[in-house]
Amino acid sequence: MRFDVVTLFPELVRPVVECGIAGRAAEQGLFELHLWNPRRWGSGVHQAVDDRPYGGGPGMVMGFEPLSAALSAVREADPRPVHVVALSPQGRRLDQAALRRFAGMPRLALLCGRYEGIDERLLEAEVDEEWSLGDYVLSGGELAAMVVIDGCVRLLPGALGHADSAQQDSFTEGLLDCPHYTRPEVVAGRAVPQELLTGHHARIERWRRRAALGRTWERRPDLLAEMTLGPDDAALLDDYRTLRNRSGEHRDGDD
């Protein structure tokens, strides 16, 4: 797969190649990550991207010409096909979904929003969808093309230790991930949930489980209003609420 992002700000987005699992999966050749800065076609002595908005207003918009350029220059640097995407906060908030969506194809085009945001005729005339992180502003697109970036890779098949990893991680399936333990296995007088220490796979998978339902339940419940489950998962939901309400005092998943 091949990265490429356009950016004011190259050097903010280059570390997110240099460690960790996506520093990884570069070094095994599981993706390519090709940085633009549009100041390369920007206009007189000081590489101006930018300019005042018509109607007046604060600040600065970036404008059509220099991303233009940027953008046709990725297209013309790999025979394959390129999909483009605008980060802003305008765009529809970034979701697992998506993630998976990118990861399947060849090319992803990055453009990174700064200032007031860029002219709407570039949107409209260049890119094929916009995505924000979330309902809050930043100084740029540059940290949600990271987080595009990283969410795409370990996606990836061989970019995880395990290749089980990335199937077991919350919004896979719709749901937060259940709770996780190491050892020891009673600490700061909290103990490990006793299914998970049975050995019996089945038994585990079913705590897991529930313990997802749960969770999300508690505290994302939009997502399981987004849901339509099943009969089992419906009974584990309702096995879930009566521990808890049994128990009266709750920790994700416990017995």
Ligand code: 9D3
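Residue numbers count along the first chain shown, from 1. If you superpose the two forms and keep the largest set of C-alpha atoms that fall within 1.5 Å, you have the rigid core. Keep in mind the model is a prediction, meaning the values are calculated, not measured. What changes on going to the form predicted together with the ligand:
- For Leu30, the Cα coordinates differ by under 2 angstroms between the two forms after the core has been superposed.
- Comparing the forms between the two forms on their rigid core, the Cα displacement of Phe64 stays under 2 Å.
- With the core held fixed between the two forms, Ala235 has its Cα displaced by at least 2 Å.
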Second form
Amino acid sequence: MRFDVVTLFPELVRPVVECGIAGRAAEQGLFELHLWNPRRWGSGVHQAVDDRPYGGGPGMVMGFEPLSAALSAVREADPRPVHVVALSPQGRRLDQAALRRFAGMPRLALLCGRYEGIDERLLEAEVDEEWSLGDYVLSGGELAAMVVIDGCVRLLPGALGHADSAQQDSFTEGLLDCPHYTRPEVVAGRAVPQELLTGHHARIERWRRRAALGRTWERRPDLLAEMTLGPDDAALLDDYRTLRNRSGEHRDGDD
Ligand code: 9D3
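Let me have the form predicted together with the ligand next, following on from the form predicted alone.
Full complex below, order starting with the chain above.
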């Protein structure tokens, strides 16, 4: 897979592929990252890429020409068709389904806005989709582009070991993960849940499933509302609620 990022801050984006899973995937040649600074196509001695907004108001707007020229260079750099995604607060909130779709594409161009935003005509003419990270204010699209790259790369075949891909099976999808523990068995006066020490595989799996259902119910009821629980899951969640109501300590607040 080939990524092309159009950004005023290429040096900010580059490090995302230098570490961890993405770093190893890059070494294996599973993807390429190319960075394009639209300032190269800016105007005047300062190579300006922004200008004042029509209609007045605060801030500056990224103009059509430099971004269009950058995207032309992106298209010409490789014969394969390129899907163009802009990162902006006006986009839909990014989700795993979008990442899976992107990860199946041969080429993805990521357009990062700065200032107040991008001239709407550039978005209409050249951009296929707009995505956001969520309802909070960032300084630009670069961090969102890095999120897209990281989320795609780990889905590329060969990027992960077997252990993690097994975790992505449909059984756990849509739920929060259960808590995890490692040695020592007791730390800061807190013991590992006894069920995990039994070595009894079926009991351990039941405990994990119950914990995952319970945490999702407490922390992300919106996720549970999108699922239909089978009878086994419904019983496990009932179990969890009963146990929780009997114990005094509720880290996530009360009902
Ligand atoms: C405070 C400025 N806002 C005035 C109403 C508009 C605004 C313009 C540009 C807010 C943020 C930005 C820059 N943000 C992004 O380009 C961005 C973003 C974000 O801010 N939040 C979540 N996801 C994304 S993706 C790109």
